[in-house]
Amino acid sequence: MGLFSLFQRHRTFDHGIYPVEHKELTADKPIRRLPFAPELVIPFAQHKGEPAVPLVKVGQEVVRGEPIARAEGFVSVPMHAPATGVIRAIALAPSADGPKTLAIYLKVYHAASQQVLYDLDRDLDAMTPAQIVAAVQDAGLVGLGGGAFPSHVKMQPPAGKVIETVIVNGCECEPYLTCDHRIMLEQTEALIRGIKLALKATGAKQAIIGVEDNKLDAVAHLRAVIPKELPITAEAVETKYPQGAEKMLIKSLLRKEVPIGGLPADVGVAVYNVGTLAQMGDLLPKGRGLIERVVTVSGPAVSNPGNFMVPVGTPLRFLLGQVGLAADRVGEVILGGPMMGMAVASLDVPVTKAVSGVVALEREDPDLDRRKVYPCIKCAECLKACPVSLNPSMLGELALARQYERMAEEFNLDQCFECGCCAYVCPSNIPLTQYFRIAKSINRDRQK
């Protein structure tokens, strides 16, 4: 492979933005393990769909990897014990969303070996597509890019839809985050095994790994190790936010557009995050469940940023304490990336399956704490930035007028996936993304 093939102009989508990346803080930091927290908090609702249902009771001892909650229906996943210990309580716990949610409090036995003692060897070659789908659900796998949609559901497209291509999302377009980058470099065998499982389960004929061109080392590594006989390719796409959004990546790689209100399956595509497929390739052969994930911990308020294998349920307070959080300087802690992530009100919130990053930001200059919001000046910068070609300026004015239904009916509010591009470029400091999030929430409540 010549240098030209790596450094040519790469595929992309229309619009978008180029935020400062800050990935140099952790891009070269290998994945490491940290000590177990004294207590883990495992919410039943860590995914889209119905919350899991407890299988354990207070006072019960569990071993690492043991199922502790079952799936409630098809659009749901089970939970597994991230550590060997005893169930201290089943009670409400703080969440990133705000309202408290029911969770299992697991007191960790630090004298235990913490080996995964609950597993079941499987012959992957002998498994049928239906058995793979069931095994993926049993493993508790969800989208690890942040969406947390149950992975097995994507493997069964709606009736009449045929999956032709599996797209493996390795873009990681959010600033600060580098966990997917490290997974592609360090967990390549598991990733390829997971891609083969996704191809078999969906019936797709090919898989394309899409990687932003700020990670060309990952592209070169993947191309070097993917067996030639497999229908898997690694392709570089332009480094631009939000390249990692499903619709954007499909447009960049295949030049196909998902219809308004449609799904990737409508254009014959299933999209999976690299972390999801790496876990699939690691867990399914052993019959194990998802109990930990790779998390980037970074930001200016952290003295030892890095990429860490973190047990599900680890409280943020413990995790940040391990990496040198400067408590006197921290202003906000964000779960995920700074563009689409959510600031938490409490450091007692646990790491869940959906958490790909924890970013600790310093306090802003006091003069900037409450940036003044000015009227829209009709500059059209938000229109140029919007990756789905909405009119954020008009939507913002309708939001101020509380015309939420009109926003959806006439201006396609539901097509907004809250990427934050419009708010990022707005010279008037209008919090457009927050306006749209509130409007969509109100419309959903009205429909209920």
Contents of the next structure:
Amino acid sequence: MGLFSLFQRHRTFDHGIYPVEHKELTADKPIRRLPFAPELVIPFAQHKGEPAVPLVKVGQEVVRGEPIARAEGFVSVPMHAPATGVIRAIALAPSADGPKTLAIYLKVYHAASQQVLYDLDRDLDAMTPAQIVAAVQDAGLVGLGGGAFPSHVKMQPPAGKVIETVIVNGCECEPYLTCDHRIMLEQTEALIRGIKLALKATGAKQAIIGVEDNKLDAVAHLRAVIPKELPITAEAVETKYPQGAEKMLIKSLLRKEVPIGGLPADVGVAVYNVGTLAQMGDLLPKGRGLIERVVTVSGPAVSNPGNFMVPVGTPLRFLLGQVGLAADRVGEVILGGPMMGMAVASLDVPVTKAVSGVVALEREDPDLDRRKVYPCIKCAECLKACPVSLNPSMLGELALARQYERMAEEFNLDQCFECGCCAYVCPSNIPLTQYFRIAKSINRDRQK
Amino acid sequence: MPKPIEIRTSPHLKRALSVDRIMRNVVFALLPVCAFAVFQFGLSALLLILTTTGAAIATEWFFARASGRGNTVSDWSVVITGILLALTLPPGFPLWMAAVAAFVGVALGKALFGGLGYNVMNPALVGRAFVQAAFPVPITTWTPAFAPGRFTEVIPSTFTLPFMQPIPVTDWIAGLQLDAWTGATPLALQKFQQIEPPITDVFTGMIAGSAGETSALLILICGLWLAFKRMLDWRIPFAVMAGAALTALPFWLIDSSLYPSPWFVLFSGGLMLGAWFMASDMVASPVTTSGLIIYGLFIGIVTVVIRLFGGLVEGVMYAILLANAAGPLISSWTQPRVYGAVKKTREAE
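Could you please show the structure of the form predicted in complex with the partner chain, as a counterpart to the form predicted alone just displayed?
Below is the whole assembly, all chains and molecules, this chain first.
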């Protein structure tokens, strides 16, 4: 923060926090490729919605890019082989969420050329919106920011809702993560192509790329290369967590609030992550499927952090082995960023379409260490941090009193999207986010 | 054999600020005020601070042990209670009464509610309110500031034996051979005799009063430091001061010979100490931002109303205790508007 940042304030939302960014570890590292892992593990449930259905049998040989599972219904996407090889098994595999899920075990042929042979020659300008939507689903595209929501669904708002603005989310507000930053710098052409496709498919009049002001080089680069005739602008927003949350970014850029229980479409907005649109611009012209993604591998327990193009299905053990994991120092391995990401119980968990980062934290981090939990001292720091203006202090007390229904009915528990701001600032070290997660799941079970 | 990796839930990062660090910083911020009290009133003030702090710590330790909460002294909050209590008492207050005040404050004001975080009122003020009722004379007996020999001898009443009436200080004061000692604080002088001491003396603390409340300037500096470190919400003291000044202003404009000026109201008595270090007690104040302002204004207004129209010269203590009691209500009135909430109701209409 320079002196001028005091005067030059970028647009933002209310509340939020300023965690240490740690982005300097990888921000300057161009996206590189790593060797293929000997075996890829490709779960069927890599997106929100119904899991895909397998198209291949054990023992079958597949070519890189070939469809290996089809979409099951509207809110689902197909899967494509991330490498040329043979299907060794279809069996349960460990996942970050806890329970094991069904996955394809693909033995990679290391002698293979790894050419993607599934190329079409599409004329993007001739495609109708409906054709684009279908092509996006066929490509197996999901939100690559971590949400993993099928991308084509957002292109078709509910009846009566009109999309006016496509917001391109380049905030990347989680500490350590820099993959979106690199994509904006390195894959600009594909990104612009993807934005054009999204504009056409949604019928939106304009697109705004929202970028946190710790990546002003990306803003300048985008402004320089976006053709003037396109209705696409790049805007800096304040560097603040969770600026990259859909609802927060809509507020920052458009001063609009998504109504409680509503969708961005209710305020005429569709939000896409920059990585998603860059992949869209890259895959759609050739009719290819999503088989790899950019992942930031970083953290204090990693010796050579960087940004890597990683095939879907690469086990974490292999990925971390490539960057040098200090096995004796590693405390936690997190999929995604440290604010909202999930710690894995096993390094056999694979990289999926939803994994934007792999962060290995150290065991001895003093801030991480289990500090003493004090009673709530009503310091109100959590109220000042909560981006949706909840009262986490009150919610926490109700959670301790097991009044879960009251939390939802009187204090808007369901509006909590578990960003972790309250638990981050709490001087009493109360695991508020965890309380709310438990309360929500108990309420869900009771409603069943 | 490598150690197994750990699993925790998000967020995986934490801010370094912790309860004991906040409390420790409040103690640090109070130390200059304590030092000035000792400089001004000598050994008696020092013994007073040590006594209340020691008694408060002992009481906390005893109740935490008895209730099985373990060692709660290490969170430092009880040290604040002990120091604050001493600062609100007259410098010559008998030590045994001070110890009683500390015991009652911590036991009744805090331990009985469940300890740190659960108390409704500020424990230091609960203790002081108790001795105000129990020992009305000693708590309104003031001794001169900057008495010669204050570092070599104590004020006679300090060493009063338990359950004995305090040793009268009038002879001792007469022996000091001071000019113009009236035995009253500026507040009492103003209220009963309409004599306002020079505002600079009141502001800097060159006057009689409770041990730690006299120097508005010093309290302001220490409080601002805490607010700057974001360990105190500046809205509370500012709302208290605004409430007090704005309430005093019209009366002073009507009759400045009878009513004190807003400046005098702000800098005299315990208003500064109350605003910056008592009202700002996180546990006993509301949690919402708008609630904090209402709470602060309430304290400021009630303080001045008591000072101008009550039988007491001092009103800060009761104003804060009343506001503490109203705190949860104020909080529930002022729940924040949740993101996306207004739109929803508009659509529903």
